[in-house]
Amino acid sequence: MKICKVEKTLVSTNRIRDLGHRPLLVVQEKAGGPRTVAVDAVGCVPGDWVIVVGSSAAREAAGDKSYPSDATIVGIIDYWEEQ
């Protein structure tokens, strides 16, 4: 699991069928670090600090082991100060 900050919503109208219509968000683990696209399974908004899982846990958290995701948001952190 990783702690990331939600930067913004990613709009992608042309998707493969298996992606469905789940919301996609751009998250960043630390300021200036690489960005990742994550499936939003909990209803986040930009600015939220979140818990992101990867690999097979990301697919299961998105609702299906065959779901094509390497990162899924599974929780919103109530309070977090960036270090």
Contents of the next structure:
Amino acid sequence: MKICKVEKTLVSTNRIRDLGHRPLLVVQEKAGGPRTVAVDAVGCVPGDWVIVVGSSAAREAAGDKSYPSDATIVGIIDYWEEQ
Amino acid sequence: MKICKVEKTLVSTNRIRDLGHRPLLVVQEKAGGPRTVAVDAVGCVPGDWVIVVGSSAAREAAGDKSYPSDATIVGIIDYWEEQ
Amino acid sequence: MKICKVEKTLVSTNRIRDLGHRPLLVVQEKAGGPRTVAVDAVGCVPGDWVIVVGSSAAREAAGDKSYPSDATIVGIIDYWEEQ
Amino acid sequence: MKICKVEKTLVSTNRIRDLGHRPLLVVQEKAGGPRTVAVDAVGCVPGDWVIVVGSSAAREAAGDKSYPSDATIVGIIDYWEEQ
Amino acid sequence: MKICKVEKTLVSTNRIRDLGHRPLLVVQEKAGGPRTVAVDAVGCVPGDWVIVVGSSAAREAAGDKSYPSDATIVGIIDYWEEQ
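I've shown you the form predicted on its own. Could you give me the structure of the form predicted in complex with another copy of the chain?
Starting with the chain above, the whole complex follows.
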């Protein structure tokens, strides 16, 4: 799993129905690095350091085996110092 | 999921039957970066910034668990500023 | 999916039975880049620019869900200019 | 599978229920490299060099096909010299 | 699939039961590059250039859909010149 920082919510009105209304968050592995998108399964806020699961596990972690996610936030890290 | 910009349609006449007639789009994570190919599941046009799902989720996102995609466009981002 | 150029056939006499007699091709995303191996599902020749699907979709694209491929050529691009 | 060194336990109180109480460990492929998180299936301690399996195999290796892991420690290496 | 050179056997006494007694080999895509671990399904020796399959195909290639591998050696290349 990757360690990422939550930056903000991503607004995407035109999306496939399977994505539903789950919040999509922009996350970064490190400041200045590439931004990617993760589905929130724990309820986090911008600034949180979180654990992001990828691969096929991201689907089940999103709560449903057929959910189309390849990156799902599965936990908030209690304390993390940026590197 | 990755954040990509749609560049253009990719023409591939000789393709396996399972790909069907779905549009294949050339996308880029950033200007000057490598070009990859994604299946369009939302109806986007060149210039759109989109959300691309990979891994095994790309198959179901393309509308059918047996569709041979490893990168499917699942949403158009309302507003995105290139970085 | 990745965009690759076909370089040549790879000869591997000692292989697991599940690979069968399918042609294995050496492909490259760009000249001078790393060489990888893909299973040919369309019938291409050295010099062709092709679409290579990875992840779990590569298995079904090879014609059988249990085929041990993580990279399968699913289409020949009509026209592609090297970058 | 990757060869990683175990750094420490990761504390994440707020996590999805499917993760259970399994220890999550911070691991590194090399000193100074990026830190990632792996589920411990063998019982290792900080300083151990371990084998980390990814992809969909990480789920089953964690003991249950529906466990949401994309990186699971499946073995401790008897002797490994850092490179 | 990746093209790798077999370096040596990896000894891991403390491993999960699902790994069984299959040989685990240290492989490299190129001299000086990162070392990774692959399960041997063909019977190769140090110095061989081999084809390594990843993703979910690595499990079935190891002989059993529930085998926890994300990298399995599926063929020995008859002739390969290091690059």
